[in-house]
Amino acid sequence: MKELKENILAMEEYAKENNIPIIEKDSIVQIMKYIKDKDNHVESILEIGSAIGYSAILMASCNANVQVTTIERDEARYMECLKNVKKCGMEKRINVVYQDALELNLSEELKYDLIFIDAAKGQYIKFFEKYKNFLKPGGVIITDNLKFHGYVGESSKLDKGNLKSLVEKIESYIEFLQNNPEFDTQFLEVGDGLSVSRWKNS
């Protein structure tokens, strides 16, 4: 456990030095709490957006039965993720896939208890639509960065440009979740904003 803690701290330092966005502590604590709750029966997790493996390793550390598949399209981050997974001795429990998540074709038989979306924010709706069919009954889709540093809800005040466009896409995603006839979504004011979406029929 001590070694894992040291590795996690080293990853936080690396992310800071190399300007790599990793999940905020409050958010990952909330997700880990959900995974650890025995009533939620979380054993299989699909993560879209590995970065350096920080959240995948912490999610897998919740319980010895947890298996994580994590997808990353950036080669440098993928390599760093592999290195960190190995350093934490989790190669058998974390499968790192080097691919663009929108181009990846998973086997239709694969189903997950939890799907975590933390990749290109402008593609959130596409990720949700593509991967919702890989959710087990009773499972949830959790999405991070829905406040996006406080900009979400303030897009009308932003000058035209990449930031405004990105914030508008996150706002559209929130609207998409609020009006989705298939899912009940809870929005949590934790970290940079999380949503937890569950099938209405589960």
Contents of the next structure:
Amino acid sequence: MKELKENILAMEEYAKENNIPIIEKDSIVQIMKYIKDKDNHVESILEIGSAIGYSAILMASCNANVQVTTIERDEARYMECLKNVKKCGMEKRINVVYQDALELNLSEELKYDLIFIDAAKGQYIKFFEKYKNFLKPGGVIITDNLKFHGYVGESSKLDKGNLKSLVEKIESYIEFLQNNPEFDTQFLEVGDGLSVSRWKNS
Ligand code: SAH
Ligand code: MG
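The form predicted together with S-adenosyl-L-homocysteine (SAH) is what I need now, so please give it after the form predicted alone.
Below, the chain from earlier opens the complete complex, with every other chain and molecule after it.
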């Protein structure tokens, strides 16, 4: 088995060559810091949007007790993710689910310390509303790509089209988080923009 580092570098290269939007370095470093902080008690993680497994593997690598369930709806990416999880010897720690996260029915008994939303940007509110029910008290929901390459906050300057409507949806999600009475959200200016929403019920 190759070193984790080597596998990670190979995944970064693969993502670049194949236009797979893996998380930016600064952002995953921030998330890993959160997981490694013993005060946060992170042992179970749910990820929406695995792509090739890059962020799932790095999150699992933080601590031998961490278990990750990650959901991916694209078959080719799901297969690549499985391959990478295996290469890293993490089959027992990472459960990859091949399904659309909005259609999946997880057992209601499953609860997670951290939920990472990193899938279709236009559906963030739907993911949040569905999966907040799977959060442990005191747990957090982290979301990636809230800046969306700098477009967020600038939607009024964009011409009508898919990009504008996507950016508007991310702007609505930010507003939704800011006004959500159940969660305290911090917005971090790292990478492509992260939010950390802590459930107040703890
Ligand atoms: N978290 C990964 C990157 C994910 S890219 C990393 O940083 O390494 C976003 C992924 O979400 C894509 O592979 C896309 O196929 C997947 N996706 C988008 N909408 C989804 C949905 N509704 N259910 C499951 N996966 C979804
Ligand atoms: Mg992302």
